[in-house]
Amino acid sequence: MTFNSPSFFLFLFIVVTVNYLTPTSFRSKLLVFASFVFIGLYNFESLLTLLFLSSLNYYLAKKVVANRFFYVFTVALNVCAILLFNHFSTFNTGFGFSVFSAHFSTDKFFIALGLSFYSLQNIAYISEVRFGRMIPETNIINYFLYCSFFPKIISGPVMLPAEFFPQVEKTTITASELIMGFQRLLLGLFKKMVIADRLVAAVSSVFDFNSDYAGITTIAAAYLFTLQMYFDFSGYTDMALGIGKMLGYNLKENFDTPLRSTSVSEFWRRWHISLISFFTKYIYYPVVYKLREYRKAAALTGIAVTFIISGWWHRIGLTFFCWALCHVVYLSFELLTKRWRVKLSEKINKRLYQLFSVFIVFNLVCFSNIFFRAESFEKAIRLVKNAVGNFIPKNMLSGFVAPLAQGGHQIDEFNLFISIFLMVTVLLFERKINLVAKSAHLRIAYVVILLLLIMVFGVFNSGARFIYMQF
C-alpha cells in the first residue's frame, strides 16, 4: 500500500476523518495504531523491525547521558541496522554482499520499510539527548509516533526531535489545514502520476538496455532521469506534507526549486533539505570543528566525509561512490574558486551569468546521476562513453525519438511530447503553483485542473514505486 494506490486513499480518508473527530489526548495513540497498520500491511517484517529498533532506542536513550559507551553503542546499532537491511542481499542467492552488485533498483523487495530514514531520526534523538539539548522522551507512544508516523515513513522527510515532539500535543485541526493538506496532496499526486511515471519508460529504454545509443540520446535520458527523480521525490514530499498537514503536523520542507540553482552548493541547500540538514549538523560540522585550525582543508575534508557517507547511505557500491565523488569534486572546486567566480560574475551581465550558471549546474548534476541510476559501474562507464561519442544519430527518428518515446509511431511521439510539455510548464510556473498548493483557501480551478490532468494523463495501471523507497 503506497501513496499512489487506491487502497491507500481509502485508508487515508478513514484516518483523517477519525483523527479530526478524536479528542486530542487520544490522537497520538490513534496515529501510532494507523502507522503500524500502514507498515504492517506493506510487510509484517517492517513492523517488527521498527518495533524492535524503536523500543531499543527509547530505552537506551535514558542511559546515554551519563555513559558514553551506551551512546556509541546505540549509534553503532542504528548504523548497523542500515547496513544490514539495506546493503546485504538475502534474496534468491542466499546471504551475501558485494560492492559491485549494489545498484539503483525500484523492484527490490523491501524488508524494512523506511528503516534508513527512521534510523537517522534515532541517531538524531540519541545525539540530542547525549549532548543535553533535550531530555529523554518519557512517553513511548510519542516516541513510536516520531519513528513510525506514516506520512514520512517511506522516504522522509527526516524530522529532528525538536521539529516533531512539540507538535504531538497540538489541540486543534482547522478547516484551513485540511484544505491546505488536500491541495498539497493533489499536487504531489499530479507530479508522480502525470509527470514522473510517464518519464519512466523513456529513461528505462536507455539505462536498462545495452544498446549503444547516440550521445544526444544518452544525454537526453540523463536529463529526463534527473527530472523524473525530481518530480517523483518532490511529488512524494508534497503528498507527505499534505497528509501530515491534514493530520495536524507540519513536516519539514524537502525541496525549494533546486533546478534553478546557480551553484552545486545552492543545489544541495534546496534538494533533499532534511537529509542534508541531518548530515550537515551531525557529520559536516563536527568534522570541520575537529579540524578548525586548518580552515579550507577542514571544509574540504568535511565535504568529502559528508558525501562519501551520503553515498554509502544510499547504497554501498562503486556507482554510488562515483556519484558522491562527483559532488565532492564539484563542491571542492566551488570552494577553491569562490573569489575568482565572484570577480567573473561582476564582469558579466548578471542575468546571463545566472542562466549560464543554472545550465552548468544542471548538467553537472545530470552527469553524476548517470552513476546514481546505472544498473552497474560497467553500465555507467558505457553510458558516459556513449554520451561523448557519435553525438548525432544518422536517423533522428530511429536513433533519438523512438528510444525515448518507446516507439516511432505518432501516438508514442505524442505521449512523449505531452510529458515534456507538462513537465516544462510546471517548471516554468513552479513557484506560483507551489503558492496555490499551500493556500489556506480552496482553489476550485486548481483542484479541477489537476484532477482532470490526473484522470486524462495519469499512469494508473503500471505506475512505478517511489524512487526513494529503495533507500
The other form holds:
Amino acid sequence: MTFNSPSFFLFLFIVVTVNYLTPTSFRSKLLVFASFVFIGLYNFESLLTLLFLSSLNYYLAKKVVANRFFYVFTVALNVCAILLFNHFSTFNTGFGFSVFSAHFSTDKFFIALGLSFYSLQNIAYISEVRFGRMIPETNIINYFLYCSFFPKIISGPVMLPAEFFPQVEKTTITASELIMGFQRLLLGLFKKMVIADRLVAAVSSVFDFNSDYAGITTIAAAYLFTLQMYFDFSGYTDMALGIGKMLGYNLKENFDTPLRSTSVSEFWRRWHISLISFFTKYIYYPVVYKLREYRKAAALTGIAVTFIISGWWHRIGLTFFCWALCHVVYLSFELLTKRWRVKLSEKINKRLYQLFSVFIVFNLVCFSNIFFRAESFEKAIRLVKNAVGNFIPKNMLSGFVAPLAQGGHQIDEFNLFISIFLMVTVLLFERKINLVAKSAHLRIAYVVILLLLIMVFGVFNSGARFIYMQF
Amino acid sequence: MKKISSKIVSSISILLLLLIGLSRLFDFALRQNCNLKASYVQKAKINADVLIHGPCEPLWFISPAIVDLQTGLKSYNLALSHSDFADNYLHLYFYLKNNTAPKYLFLFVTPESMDANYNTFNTYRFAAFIGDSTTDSVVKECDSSYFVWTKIPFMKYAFYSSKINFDALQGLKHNFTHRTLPHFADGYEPPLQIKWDNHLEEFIQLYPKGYTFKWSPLREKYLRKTIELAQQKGVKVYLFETPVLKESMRYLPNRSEIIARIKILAAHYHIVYKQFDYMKMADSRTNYMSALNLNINSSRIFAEELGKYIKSEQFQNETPTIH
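In place of the form predicted on its own, output the structure of the form predicted together with its partner chain.
The complete assembly is shown below, putting the previous chain first.
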C-alpha cells in the first residue's frame, strides 16, 4: 500500500476524516494507530521491528544523559539496523513487492519498511538528548508517532526531533490546511504517475539490458534517469508533505528546484535536504570541528567522510562508493577552486555563466548517477565506456531513438515524446507550479488540469513503487 | 466554508464532464482506427474463407498472400502478438459479429500457449468495447483489477493510457482522412530481420535443467470456448503448430506430455491437431530468429506448406464421399 495505490486513497480518506473530527488529545493516538495499520498492512515483520527499535530507543534515551556507554550502544544499535537493512535489501531482490505477506521470514525483519530512515531519526533523537539540547520525551505515544508517522515512514523526509515534537501538541486543523495538503498531494501524484513512471521504460531499456548502445543514447538514458529519480522522489515528497499537512503536520521540504543549481554544493543544499541536513549536523560539522586547526583539510575530510557514509547509507557496494566518490571529487574541486571561479564569473556575462554552470552541474550529477542506477560496478563501467565511444550512431532513428523507445515502434516513440514534453514543461514552470500547489486557496483550474493529465497520461499499472523505497 | 464547498462541487463537475466527453471521444476514435484488428474486423467486411489465428508466431509466419496462391481461397490473418486464448476468443467473436463465418479456422496451439507464463491477455485492446456483455465477462475474468475501475468515467482508458493514447490519436487521423484499410491489409505482419536473437541461450541460462510447462486451466477454458464458438458457426477448426527448433526440445522435458493433452482435447471436439515437425527446417537454427520463431525465409516456406495442407484438406472435404 504505497501512496499511489488505490487502497491507500481509501485509507487516507478515512484517516483524514477521522483525524479532523477527533479531539486534539486523541489525535496522536489515532495517528499512531493509523501508522501501525499502514506498516502492518505492508508486512507484519516491519511493524514488529519498528516497535522493538522504537521502544528500545525510547527507554535507552533516558539513560544516555548520565552514561556515555548507553549513548554509544544506542547509536551502534541503530547503525547496525541500517547495516543489516542494507545487507539484506542488497541480496533480496523481492524487496518491496511483498504486500500483505502472510509468511514470516528473517529477512523481512531487517528489510522492514522505512528502517534506514527512522533509524537516522532515532540517532538524531538520542544525540539531541545526550548533548542536552532536549529533554527525553515522556510520552511513548508521541515517540512512536515521531518514528512511525505514516506519511514519512517510507522514504522520509528525515525529521529532527526539534522539528517534529512541537507539532504533536497542535490543536486545530483548518480547511486551508486540507486544501493545501490536497493540492500538494495532487502535484506529487502528477510527478510520479505522469512523469517519473513514464520515464521508467526508456531508462530501463538502457540500464537493464546488456546491449552496447551509442554514446548519445547512454548519455540520454543517464539524463533521463536523473530526471526520473527527481520526479519520483520529489513526487513522493510532495505526497508525503501534502498528506502530513492534511493531518496537521508540517514535514520538512526535501527539494528546492535542485536541477537549477549552479554548483554541486548548491545542488546538495537543494536535493534531499532533510538527509543532507542530518549528515551535515551529525557527521560533517563534528568532523570539521574536530579537525578545525587544519582548515581546508578539515573541510575536505568532512566532505569525504560525509559522502562515503551517505553512499554507504544508500547501499553497501562498489557502485555507491563510486557515486559518493564522484561527489567528494566534485565538492573538493569546488572548495579548492572557489576564488578562481569567482574571478572567472566576474569576467563572463553573468547569465551565460549561470547557464553554463547549471549545464555542467547537471552533467556531473548525471555522471555520478550512472553508478547510482547501474546494477553492478561492471555494468556501470560498461555504460561509461559506451557513453564516450561511438558517440553518434549511423542511423539516429534506430541507434538513438529506438533503444530509448523500447524498439522504436511509433507508439513507443509517441510515449517518449509526450513524457519528455510534459517533463520539460514542468521543469520550465516548476516554481510557478510549486507556488500554486502550496496555495491555501482551492485552485479549480490547477486541480482539474492535474487530474485530467493524470487520467490521460498517468501510469496506473506501474506496480506502485518509489525509487527511494529500496533505501 | 460555503465558498470552498461550491468550489469543490464546481471542480468535480467540470472534471466529470471533461472525463465523460473524453471517454466518448476515445470510444469513437479507437473504433475508427483501422490498424486495431478488434475495430477493423467489426467495421470492414472481410469475409475470408480461411482465418489464421493465434499469437505472434502465426502473425509473423503466415502471409495470406502465399496461402491464397496455393489454395485459391481468400484468407485473413487475425493473429495478434503476445495474445493468449482469451484474447484470441474475443477477436474471433468480434470477427464473427460482422463477417460471414469462414470455412476454416487455423488456430495456433503449442505447449507454450497452454502455459500462463507465455503470452497474455492484452486488456487494452478491448477497452473501447467495454459495455458489450461478452467482452465484459472475459475482461472481468482475465483482468479483474482493471475491470473494477471501468465504472469510473474514462478510467477504462486511463488504466492503460500508454497503450491507448496513440491508438486514439491514430483513430482520429483515420477518421479525418477517411482511411478504410489498415497498414497490414491482410493482417499479416512480416517478421523482423533478425538473424538469431540469443533468446535460447538466455533461456538455458535461466533454466539450466530445462523448463517444465504448467497447464493453465484458464487457457484451456478459452481454447475450448474459441473452438466451440467457431464450431457453433459451422467453421471447421484446425489446431496447428509450426516446426520448433529441434535443439531446443531437450530443455523442455514435458513438451510431449503437453502435446498429448492438446491432442486429447482436439479429439474431444473431433478436430485435427496438425504438427509440421516433419519439415527439415527444424534441424538448423539458420532457419530461426529464436527457438519458436522462424525467420522471414523459412516462414515463407512454412506458409506454402500450410497452403498445400489447406488445399489437400479442401480437396478431401469437398470431394463427395462414395456410399
